[in-house]
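Just the one chain here, laid out as structure tokens, in the form predicted alone.
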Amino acid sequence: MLEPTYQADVVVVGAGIAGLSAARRLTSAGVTTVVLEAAHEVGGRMATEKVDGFRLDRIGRLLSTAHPELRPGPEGPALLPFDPGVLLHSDGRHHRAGVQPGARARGTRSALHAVRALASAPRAGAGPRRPAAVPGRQVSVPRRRSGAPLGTAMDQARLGAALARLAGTPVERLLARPELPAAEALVARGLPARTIDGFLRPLLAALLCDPDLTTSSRCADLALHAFASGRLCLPEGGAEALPQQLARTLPPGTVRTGVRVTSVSTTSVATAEHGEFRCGAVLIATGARAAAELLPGLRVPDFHPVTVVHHTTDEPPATGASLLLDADRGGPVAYTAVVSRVDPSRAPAGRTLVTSTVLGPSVPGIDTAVRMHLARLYGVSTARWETLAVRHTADAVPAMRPPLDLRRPVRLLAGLYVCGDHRDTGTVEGALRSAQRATAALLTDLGVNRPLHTADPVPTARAA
């Protein structure tokens, strides 16, 4: 029996949130496109686990509305914001780092409201105060320091004047700064060492899940810059809700999982049990690891390891929905929140979900070392609460170090192109604009001149 033999203008290889980004943006422009992917869901990385009602990401990395195609949209999922922002925990307290600038748009308005967020924090020179001993809970003892993670209220002021102007700096001339790698960045801006250490530096080590700063500094500065510009969320339903809606704006029948591709070429791709499909191009839209299989010589990078744990207590910290960053580093948890309050949609009725990233090689023990590290930054026990799941993925995250070129090319030649994080920032936002470069040049010498819509963003119900 003769193997079948499919047609189409375009076959995409991956349905992570690259490759149907990359798909969208080519169905939209007319060109008929085939998306294979070889596990039986789409997602990729951003993959949502059902545990007894509870929805756990595996890596559950920090999206930021600044992007273009992360902003509300008229239907789907939520983009739900942390509410207030975030959390800072030194000396056994939690210091308010202020509500994020947000939007561009409200200019000088949003500089005044972010110098007066972030000079709102507890003073320095405040000793700290214990806090109040509930029975049954754990409440760590504060070490006397000067000052809040912020520094005094002038530092606070300028690292707040400093965000407001990023959140209005082109990106070409960030990208134009000298580049150094993060840690080194961060001094040489002239900041506060208290704002550095207390800030900047959990902060930065949270969005790029660099726990060492090892990370370019014109990513760090991307990262940034998005932070100052919109709001740091999670999306509603948990991050598969994010590529399942791509798939299903896509037309019927245009993604086929369980597909595993075997070889490509500019002209066909050959898979391992459905035979090969003809096409004009071919798109690779996977992980690094992956793609480098099916296009021997490409570059695979180092990747940043990450380990999320997932709890579940009947008594919720008393954070509300913050992002909690420990700006002392006592223990493994980079950063943790009670994503139940976030998003309610996470946990069963009368149930909470508390999710925790540990970034760093994975270890043993390490769940029982998240539960101290948790007790001494929610300040309650920990002992009876449950463990719904430990996941460690260890190529979460691409690791992009300095000298980095953030627009690494995604034509290899006429027919063959790549795209993903691995091609920009490291970032879900860097999947995005490879996938938006790609589809440019596919379109450029398929000689498409529709106009390609570059800003249509990922449908959405409502930024709560």
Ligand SMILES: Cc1cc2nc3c(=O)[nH]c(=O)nc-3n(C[C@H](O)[C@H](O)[C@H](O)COP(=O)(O)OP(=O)(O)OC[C@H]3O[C@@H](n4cnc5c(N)ncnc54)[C@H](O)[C@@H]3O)c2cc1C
Second form
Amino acid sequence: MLEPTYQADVVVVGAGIAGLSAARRLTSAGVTTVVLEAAHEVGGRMATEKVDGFRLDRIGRLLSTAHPELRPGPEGPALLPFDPGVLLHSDGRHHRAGVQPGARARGTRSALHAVRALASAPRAGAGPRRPAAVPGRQVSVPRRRSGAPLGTAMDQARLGAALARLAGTPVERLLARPELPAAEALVARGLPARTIDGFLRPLLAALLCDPDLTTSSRCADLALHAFASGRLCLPEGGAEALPQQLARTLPPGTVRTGVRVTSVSTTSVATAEHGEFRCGAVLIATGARAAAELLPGLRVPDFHPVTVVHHTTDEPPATGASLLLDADRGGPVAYTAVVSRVDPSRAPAGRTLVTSTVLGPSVPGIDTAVRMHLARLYGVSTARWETLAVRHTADAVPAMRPPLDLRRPVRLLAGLYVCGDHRDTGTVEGALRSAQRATAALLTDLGVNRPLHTADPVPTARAA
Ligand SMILES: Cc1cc2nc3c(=O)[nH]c(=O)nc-3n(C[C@H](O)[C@H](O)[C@H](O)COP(=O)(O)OP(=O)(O)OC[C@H]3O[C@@H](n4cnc5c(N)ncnc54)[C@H](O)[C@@H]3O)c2cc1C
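Go ahead and give the structure of the form predicted together with this ligand, now that the form predicted alone is out.
Shown next: the complete complex, the earlier chain at its head.
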């Protein structure tokens, strides 16, 4: 039982990535802080479930090594990169796309050979297999008349140039571009239809968790900018490694789990079972819906629902550590990967973990539909794959439709602040940026002028 009249300079409500990042900034500035978390673990939506030695993320989250909010820290978990670019499935074949010139030059020869081998192999059961690729020998990739999913060599060159231009464009300039729904902006920018349908649509749907691409084109540009400037990656040990690392940097006793806040004012919070906490200021760092319960009148956005399905198999598909997207959109899976190839710590020794993400509302029989789709995507039978978990989150990602205010207010009153992914982009990076803005406002109001550290001690990007 906690002291009912516990005193702190600031009470932070919610120990997701935003609340923990804010607490770190506040405690670094010498402000006494307590974080109250309703769940029994920290991390919020970045939770990792442990099942039979597997580490299963609730979110099939794709981070980018390019994000400035995720600067390397010596003690943080490593960010483990996927193979460069993405693997696109189209008409029974795999095609590598979106590889940055730097990644190619750094020697991804074996990955490219693997892709060529995959590209030359027809779908399982679709006919005789071609000879396997011999490392070091060029393997011919059959040309398809349609050129799908990436179009002609000229289309691919234009795509490469467009991605390189995007990577070199300052974020401020991207944010000053006219704003449209992302699907309309893709067409308006004059890219070939094949490039849009075969690559950009499935990639953006995966990055934004938005299958219809109703998201603001500014968010889409930010997502593509991060994709083109870095590598998609996963935190070693599961998504929870990032919030847990932040929690470890806080003074002992700062985070109290199992404490649900029921109401707030500028000087106190009331909890369900632990009485009242007095303080100098309150920062609400919950998701949007819980924030609106505590702060009636706060806008609740629509959400993109997401289902994550985890399977294990004794026979790992031969896609290496690639992120596999379906350019044909021939089933429910938006993207999938053999994540134990990216991060072996997520599966017991000798086991394989395949994690797949389905965008949209929950539907009955999703596991069967996902298995059938995975069989086509990987070109193997999935009949004997074992399902480890199917996790649906209705309020997974706040919708970011235009016109979008990327810097929604975080200071409601002197003494009352709000942060989280609903105040910025609906992403982990947005949650972190909103925490930075909220703590800056809070410290100004408290009259604390001490310099803050500028980065959270989260992951270190590790070479492939
Ligand atoms: C399935 C899924 C897929 C996703 N995919 C992506 C993706 O691809 N890319 C991306 O960028 N983002 C993705 N996200 C979103 C990303 O996880 C969130 O943007 C980010 O984790 C939000 O962090 P937060 O700290 O703002 O909120 P949260 O993580 O929601 O943390 C809020 C915390 O507040 C606590 N809380 C709530 N009410 C109370 C209360 N009354 N008292 C005390 N504590 C309370 C909650 O228990 C929670 O721990 C995905 C999310 C899910 C679920």
